[in-house]
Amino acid sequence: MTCPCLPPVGTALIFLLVAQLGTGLKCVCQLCTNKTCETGADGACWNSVMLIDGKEEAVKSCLSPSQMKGQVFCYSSRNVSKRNCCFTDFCNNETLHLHPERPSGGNSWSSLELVMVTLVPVCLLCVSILLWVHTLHGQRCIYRKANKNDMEETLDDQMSPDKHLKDLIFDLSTSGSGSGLPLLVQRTIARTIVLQESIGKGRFGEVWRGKWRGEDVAVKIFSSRDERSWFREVEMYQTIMLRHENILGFIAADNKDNGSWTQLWLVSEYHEHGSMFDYLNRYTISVEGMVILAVSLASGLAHLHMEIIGAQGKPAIAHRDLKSKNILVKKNGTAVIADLGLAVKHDSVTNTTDISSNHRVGTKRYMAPEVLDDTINMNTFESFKRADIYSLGLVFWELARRCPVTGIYEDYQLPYYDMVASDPSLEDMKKVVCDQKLRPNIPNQWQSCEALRVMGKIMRECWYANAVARLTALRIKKTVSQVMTIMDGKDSLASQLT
């Protein structure tokens, strides 16, 4: 494909384009606190309009360089949505329309031509700059075309019929940026998935079990009205170096247009046990099983919270909606953290967090005291991590209740089940958690079991009203891992004695 020549433009626009070549790209961002976001020089500004209930709704944000590889975010859907990716500062500061208005008549172009003809020296300078910019643009197009050819060759080589998903992800993601499969591969996989059955519904969409080459995958389908949520979750899952054994494995993202509406797909690994909420409702667990789930959960959250410094680094991420329904149980009895639609990333260079203006998000029952009473320090990213730790303590409580104490199993219950209604309001939770300073009950009989005693101690240190005093995810991981080591040692000693 040949690259289009650059059209003649005004002098001011040319100088603006030249000045941008060596710097980052700034864009309008509705989700950001100051309505502005910044991406790399190879990124893009994103502008989208979607027809929802007969009304056009716009979304504006940044696309990172890694997201631009396949330009999955730039595809439009006929008569349903229009998306535009552009490459100059604040170029998305315009409102797209599904049915463009006819241009009004006028002689403004003629006036501009007259000015350019009279200012011959300025025109000569403009032509020189245009030639230089055109040369750079041509080189950029050649580079992109070469990358596309390489990607297609990789696709042909790697996506052989006998390739399994795990092999494909290992081959194509570990050798690259660590942010997942190339977007061309993602689209190819998504377009060949056959949906089997609906397995759940969430706040932003429906989840299906699908088949790809005989393998089960989970497909989260967002409606067109939730494009912003789809974009946010895909952006999080494609964060560099996010992949971890205790974070849900992202496979692909795609938007599917059937002519009358658009479906937004997010494809991930499938885990037959479902959420921890469902799992604990169906099964009781042994002490060993509880410790394994707790260690894996703390390990996933520690990786999410951790910043990795370097060229292939990872920003620190806070989940902001950690609960048993957003945690899945793997076949081997370990846990993975899912649903990153409300997560936020921290940029340590600028010390900023890409958080929307509404920071009281998540599930009310799991909200930390400082979120409930609106005293959370929005200027410190650590505040969001500490709120996650409070929620983690509640999930640990749900786990521990399903373990036997002197041979007795307790029924599964949600945190604060005996203090608030089944669907509590913010005021209900604030009264219990902040005003009365109540927390879920930790039974005295847990003291008779070392693992449950340690878990109870961890919970209390996760629930401090003073957020600064709470444990970190890494500290929790190390403490629970020590319990597992002690248990393994006792088992080894018992086997030797027998």
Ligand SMILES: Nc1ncnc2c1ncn2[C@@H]1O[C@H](COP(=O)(O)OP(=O)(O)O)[C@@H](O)[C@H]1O
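Every value quoted in this text rests on a predicted model; they were computed, and no experiment measured them. Positions refer to the first chain, counted from 1. Think of the rigid core as the biggest set of C-alphas that the two forms share within 1.5 Å after superposition. Compared with the form predicted in complex with the named molecule:
- Comparing the forms between the two forms on their rigid core, the Cα displacement of M429 stays under 2 Å.
- The Cα shift for Y412 between the two forms, taken after rigid core superposition, is smaller than 2 angstroms.
- Residue displacement note: T375 has its CA displaced by under 2 Å between the two forms (rigid core superposed).
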The other form holds:
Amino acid sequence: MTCPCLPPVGTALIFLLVAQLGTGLKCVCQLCTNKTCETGADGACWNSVMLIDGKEEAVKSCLSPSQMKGQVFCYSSRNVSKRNCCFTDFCNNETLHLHPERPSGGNSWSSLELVMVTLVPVCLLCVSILLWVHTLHGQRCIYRKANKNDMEETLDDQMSPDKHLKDLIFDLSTSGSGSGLPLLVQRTIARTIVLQESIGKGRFGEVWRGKWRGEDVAVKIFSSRDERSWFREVEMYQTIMLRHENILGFIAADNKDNGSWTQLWLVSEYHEHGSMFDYLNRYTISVEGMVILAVSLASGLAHLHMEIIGAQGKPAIAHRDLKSKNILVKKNGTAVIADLGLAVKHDSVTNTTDISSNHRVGTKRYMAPEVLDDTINMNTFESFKRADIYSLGLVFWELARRCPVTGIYEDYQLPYYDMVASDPSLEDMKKVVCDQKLRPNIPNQWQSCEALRVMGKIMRECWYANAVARLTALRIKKTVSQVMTIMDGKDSLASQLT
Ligand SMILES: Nc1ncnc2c1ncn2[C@@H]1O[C@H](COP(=O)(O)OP(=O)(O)O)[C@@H](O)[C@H]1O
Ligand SMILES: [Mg+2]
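Let me have the form predicted in complex with the named molecule next, following on from the form predicted on its own.
Whole complex next, starting from this chain.
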């Protein structure tokens, strides 16, 4: 049986070969009923593949001897067809391909190959990323460890037992950002302070004397309820370049959790004389002592008020609660401004203050008239400074009263002691200061002493109802300094004469 679809074939070479065999062949035949055909004698098994519509189509069949004539069926190896004749039973079973390197239908990858081709690079990539992350993490750990060791070493070095607080503050504040001790040092100091006795109580905190390595420190303790006040005051003290000999020396801040509540600490230099209020209550002062206190106070306020421009500059700060209870007296007889809990900073770039909260804060007795009657011009930061100047004038008055004039000392009194009750209301103060325009009395006897005369004049110029007309802290500092120079001159002249 022959396959009916095959065209005539035959070449002499194949003919001879088949003739040699002499018997018929069994071949694979796709189109035959049982997929097999027989060639009869001198035939051949035929195998071909052709490209039809881009796909390889294989044809397997038998070639009859007549079809073998010319052999055209047996040889072709072009891109579009391939034919092959063979001469053993079922020798055409194998499948021919036009592109033997690629299997039929195999422009695409086999699924295994696809999996391999995709998975291997992905796995390699993952492994590399993991290795990279691991190495990076390792390096960070080493860096952190080294850094921690470095910090610990520096801390140990900085806090060596023979170091006094003053040296520590000087070393670390001048080498750092200019805003205070590093936090780690602050915490270490705060946690090694032993509290000794309660020394004062103000608006928020209770103030204690504590010991750190044998040195006295002051610890203002806020309850967790007053966390905002603690944060605010600490923030103020940490203001870059605030440190000044006439502003309370800030040492450390710490928040200690004792299990049931949080204690907020503000550690500062301790001044055994306490507040100026306590000091004036206890002691009378010489004119020289008064001038020293006044000039140092003006100096501290001028520094607070001053804006220093530049990378290591400081913003202008207004105190807003200047009074004798918030000023401390140092051992050397100079004053330091304390209690920055209500202070405000000015941002000159945006012309804004750092808080927009109630502006009627502070102590009523010391409030400037424009604060009392709420006419203060909130649009300019100068207004807050001018209100401070009014309060400064009142503190000067408290000071001057404790100086001897013609051998007589006045007892200590708070400003307006003779005009309002002990705990005056805003209305009481407003009536006296704004409506009646009264001010503390400046005794005539002060005219007989040059320093007191100048101080009296300064006070009046601090108390103008028109805030713009008031002196500035810097002007006051300069004027009182001049008084001091005159007094020094007289002293040296006097000592030369005796
Ligand atoms: N560094 C200090 N040295 C000595 N006494 C201080 C010190 N700091 C505060 N005091 C005392 O504690 C009082 C209250 O302190 P202050 O800072 O004004 O607290 P508050 O914010 O509660 O008013 C002061 O009037 C003063 O008597
Ligand atoms: Mg206070």
